[in-house]
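Given as structure tokens, the chain that follows is alone and in the form predicted on its own.
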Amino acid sequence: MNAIFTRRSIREYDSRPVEPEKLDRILRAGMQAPSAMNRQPWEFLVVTRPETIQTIASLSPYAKPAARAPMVLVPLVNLQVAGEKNRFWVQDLSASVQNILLQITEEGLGGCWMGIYPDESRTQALHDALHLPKQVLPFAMISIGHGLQENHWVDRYQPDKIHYETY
């Protein structure tokens, strides 16, 4: 559990690139997620060049990190692999970048997830600048590096915000 306890976002990197070994575990973490139906809606786009990492990075107000990093990882929802009557693809995504940034912070890496489903102008600036086919959306960004800060323990725990049995 080290790495859920000091997860941390981090928006600084310095301009090492990350390892292959480590963009492939991290791959792999993200694709070890549960998903409805077992449907596995999810792909990646690993993103390197300077070049495309500011021109995505220029889409969001809140992509700053993106900007700073020597790669970015998109994920990607197939909403033909998620199917039509697939409405849980979202979860699906989402814990897909949970165990990526778990699995980041495993690695001795940085990262910071960045939103861009549901809002609409995000997810469809990064479809068009990343070409993507018709059926396949952004989800999210994360940037990924070697932190320039490092993963700390920070106690999120609030016991206040528990209930049993009923509210």
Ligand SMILES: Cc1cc2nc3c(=O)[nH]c(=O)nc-3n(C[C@H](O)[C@H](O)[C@H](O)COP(=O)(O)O)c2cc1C
Second form
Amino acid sequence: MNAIFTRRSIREYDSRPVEPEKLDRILRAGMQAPSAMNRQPWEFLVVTRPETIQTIASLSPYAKPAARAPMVLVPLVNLQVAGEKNRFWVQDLSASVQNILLQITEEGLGGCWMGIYPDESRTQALHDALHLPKQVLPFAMISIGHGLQENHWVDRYQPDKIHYETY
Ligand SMILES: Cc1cc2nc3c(=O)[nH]c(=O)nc-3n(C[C@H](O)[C@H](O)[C@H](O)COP(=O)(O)O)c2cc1C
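Now that we've seen the form predicted on its own, could you pull up the form predicted together with the named molecule?
In what comes next, the whole complex appears, and the chain from above leads the way.
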């Protein structure tokens, strides 16, 4: 089965760093996503410095996986590039994050999406901790590493959620 089916949230990692060539393909996958009007409003902050990882992991009660990871990717939206009236950037960034998670799986690594935006306090705290400029917002955190658990398939197919022609 391909990465779509086997991808899981992997929250524990061994101490090995993420190989640069794998990171390159992961970031390429993130930038390959569809985006409204093809604006590609994403940017990415790659964090490996342990002090920074500990700081950003402490900003959300649900960000424990980050504290255990050798690398955290922070997908960012550049609101100037997205455009003032364009609110589709949330979907753009979501598609990019999913591409990244799938490529992480493809590379034999483990990753976990940790929600930041639209929680206002988490977004503001991460923005401040990373000293981001005003037109740039952090969207999520993605921990990446060599997982202590394997990606594996769980069956979520529910035929009763599909409606044909009418609800
Ligand atoms: C928008 C979003 C936010 C999430 N935030 C967190 C989080 O803060 N911490 C965490 O450990 N997992 C987080 N997750 C991962 C979900 O808990 C996980 O995807 C879900 O339980 C399904 O498990 P799976 O990813 O292994 O298939 C998030 C997932 C999404 C899509």
